[in-house]
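Here you get one chain, nothing else, as structure tokens; it is the form predicted on its own.
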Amino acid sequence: MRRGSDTRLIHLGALLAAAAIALSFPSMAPSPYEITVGIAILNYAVLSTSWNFVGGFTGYISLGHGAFAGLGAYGTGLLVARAGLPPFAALFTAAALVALIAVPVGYAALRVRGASFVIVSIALVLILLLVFQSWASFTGGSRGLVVPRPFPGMLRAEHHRTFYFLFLALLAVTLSAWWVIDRSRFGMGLKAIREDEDKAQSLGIPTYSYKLVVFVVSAAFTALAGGLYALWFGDLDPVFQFSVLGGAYMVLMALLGGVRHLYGPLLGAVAVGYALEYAKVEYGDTPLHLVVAGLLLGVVVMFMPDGVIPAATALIGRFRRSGETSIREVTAAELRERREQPNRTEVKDGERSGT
């Protein structure tokens, strides 16, 4: 019990320290550029955590989640630029529309498993890329779509600072939703699907309904991240928004940190996001950032297949077990005293009852 309470205190302390660092980061950043890097990492964290609703709970690997981020971004941008909706009203409206679109998509995609599901998810991204590139009169096509800024009178540095906190708030909401599901009966059913879907169905769990619900929830949070990115960045390109690489990055970040842990995708987003941004700055438009992502994926698969957090937890547990006293290190006198202790207690209890 003492060890469990100590572990909870350590987790709470680490959480408070991480929150303090995240909240104070804009004031400590030496220039607005570092804040933009922080926004990019937070965006990655929201996207990978959103992906983890499906990948972490059900074990279904989707490489096409970038489609929902792109739909959220273009939906928000089009509602602002074409329909004249207020920016944040457009953000939540677009997320709701993407959630509705995810229902028939999930209804079709979740009927298959394994590699077939991966192929279906990739096909969704490629189809949307062709549609948004070809429909130039409405989406802007390859010319892109310019999204009006939600705070037109704000200086650029303050603009970045404001969106940093908006992304941080969205990340907090996404993590909270994942935490609630993880500790619910619904989450237990999803994890049963991940371990053995056929057995879970035989036990009476409505596996298809559970998968569809969590798929829609994941799509909604992914769309919110994409829409907030559109309001921040202000310029959308279908090649970038509907890229298979986007979904691959989400998977890599979640796998690196650990898909079965709340903070796994967040840790992976910090590591992979910083590495990608560093490679882009140092080496420009060269494909070296893809090499970096591939190397990170190789390290994860070879040395930490369950992620950094499970590997670190196992290592700490190994040190704890090695530090514990084994029975071979206990003297004979100590063993005799431990055996005699219950007998002494029984004698004292008998004397009390006799008096």
Given for the second form:
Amino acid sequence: MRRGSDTRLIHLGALLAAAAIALSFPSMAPSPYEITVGIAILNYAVLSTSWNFVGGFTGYISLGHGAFAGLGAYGTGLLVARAGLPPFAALFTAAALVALIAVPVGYAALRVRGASFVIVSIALVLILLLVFQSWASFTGGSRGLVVPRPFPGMLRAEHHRTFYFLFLALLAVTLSAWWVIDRSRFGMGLKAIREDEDKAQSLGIPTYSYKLVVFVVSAAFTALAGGLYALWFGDLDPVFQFSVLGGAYMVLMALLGGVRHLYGPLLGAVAVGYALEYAKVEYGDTPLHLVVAGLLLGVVVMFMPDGVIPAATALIGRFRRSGETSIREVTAAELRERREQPNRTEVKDGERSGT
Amino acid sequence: MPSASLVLQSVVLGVLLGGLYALLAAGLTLYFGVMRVVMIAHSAFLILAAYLAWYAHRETGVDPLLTLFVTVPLFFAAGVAMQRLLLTRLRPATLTMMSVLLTFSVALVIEGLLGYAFSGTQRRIRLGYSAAGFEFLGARVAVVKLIAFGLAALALLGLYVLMKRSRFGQALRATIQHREAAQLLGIDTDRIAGYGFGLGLATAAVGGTALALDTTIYPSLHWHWIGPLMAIIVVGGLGSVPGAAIAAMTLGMLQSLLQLELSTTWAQTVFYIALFATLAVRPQGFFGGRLAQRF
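I've shown you the form predicted on its own. Could you give me the structure of the form predicted in complex with the partner chain?
What follows is the whole complex; the chain from before opens it.
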């Protein structure tokens, strides 16, 4: 591989540049408001990257990850407000508890393939919304739950700056975890499940436990993001914490960027997150944001289910004509397409997974 | 312990509610049968039909039931169009997952447009016979609820006869059971699947009109319906129409009975508990056949 070291250098350079921009953003931002937008986008990025542990590796699409984020947020908030735990101890305890809850949920959801999984994931959000609204004596119900600030002496701007870096750190950890799994034998098994679960099973991959493990890992990271959000925002409402729409945003971001790529969800989060925050300021809260989100999701699903990264790499590859390796990853869908159109022998090289 | 007449009242209400659930769940089952699609937008179309009935009543004063003559053909055409123009264009390998997202996005668009057009205000149709009711073995039955149930039962019966007695129904069932085999027998499965989808959406039109008669409606109401409906089709076994109907009646009754002791919101959790219990104990559902095994 002649070009291997070249590409690696480019990747490293791009990564360093992105990290430098992200790290210097708070000092360049003209006002604390920009920093809150940055935090919101980072929060979306962590959430959709966490979602991508399940969606990207196994191909199981969960519309209910909002439930884990909400549980993480409420878990953290309740542990701080009711049990008096220190904020960050509460954050990790809540994430551990959510991981524990994810085991029976995953057990029920993953026993049957596909459709039932989606149904359970949506049902989870709806049931938790019911519970957290009805059980007002414990959760505060629709009046909301106020989470005490973790750094009481801090000024507002300083508070935002601190949380910006905390979210950035969490994003870095989440991305690293995805990267490690992507390169591991475990990740290979998960991707085999995505392409053909029957074949994966017949090759000796313990498909059920693999799916369950990655589901729990994904839930734990989602809960961490939710919990950190609770500590930052300080006010929780069941309607926003347990919304199917929140889960759908994670899916939209990951799909838009590309679920097979490490940075796909991050890219999608930056684009969609920025658009969401911009729309909130410009147009306020009209029902039309649902229409826009729905149309965008529909367009992505119909026209670029692989996301923009494969589309862009295909475009670049056309000009560079590189990457003509002898072994490349091809999806089951593409193989099927090729089988059905035997005359088409050219191979798009934009579908190689990984980064 | 609640009194006997209260229990009877709940049973009657449960049956009336279960009928509506059964019709709507049958529609969901149809989509799943012909396309292996979980149609999240089903309940959004249900609310859309209810809004159309309410709007027609407000503007012209016609009886909401008359809107059926418009909404049923309209929804049938919309269903065929949705199947032909949207769902068949998805990649077959990831159809089940991607169709969920696609129908979800349709639901969002419908909810957003309803909210935009009619605002989030709660709406209710007031009819001359809204308050009318009669005594039945000591239980009070509202006439509108009975009409809603009758509508659902009639539509379900019509669906049953169509599926069992007509040539089209045979072709539809063949397509559901084995697509390739149906093709070999000369059935145009693509067209049949489109019609199956249209039929499913027509059930939402009937259900929506029935719903509009005695329920307060608002744009985000569909989330309260899709959860129970999806739980019903899993408990009944994905793809089984009788299973869906039985599960709908049982769970509707249970919900109604639980409301005696618990609040309305807690009673609704029975659907989700049944869903989780079913998946843990018998993942293919209680009446599901070959179809449900793999999905």
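Residue numbers count along the first chain shown, from 1. Small disclaimer: the values here were computed from a predicted structure and weren't measured. For clarity, a rigid core is taken as the largest C-alpha set superposing within 1.5 Å between two forms.
Shown is the Cα shift of V291 between these two forms after rigid core superposition, which amounts to 3.2 Å.
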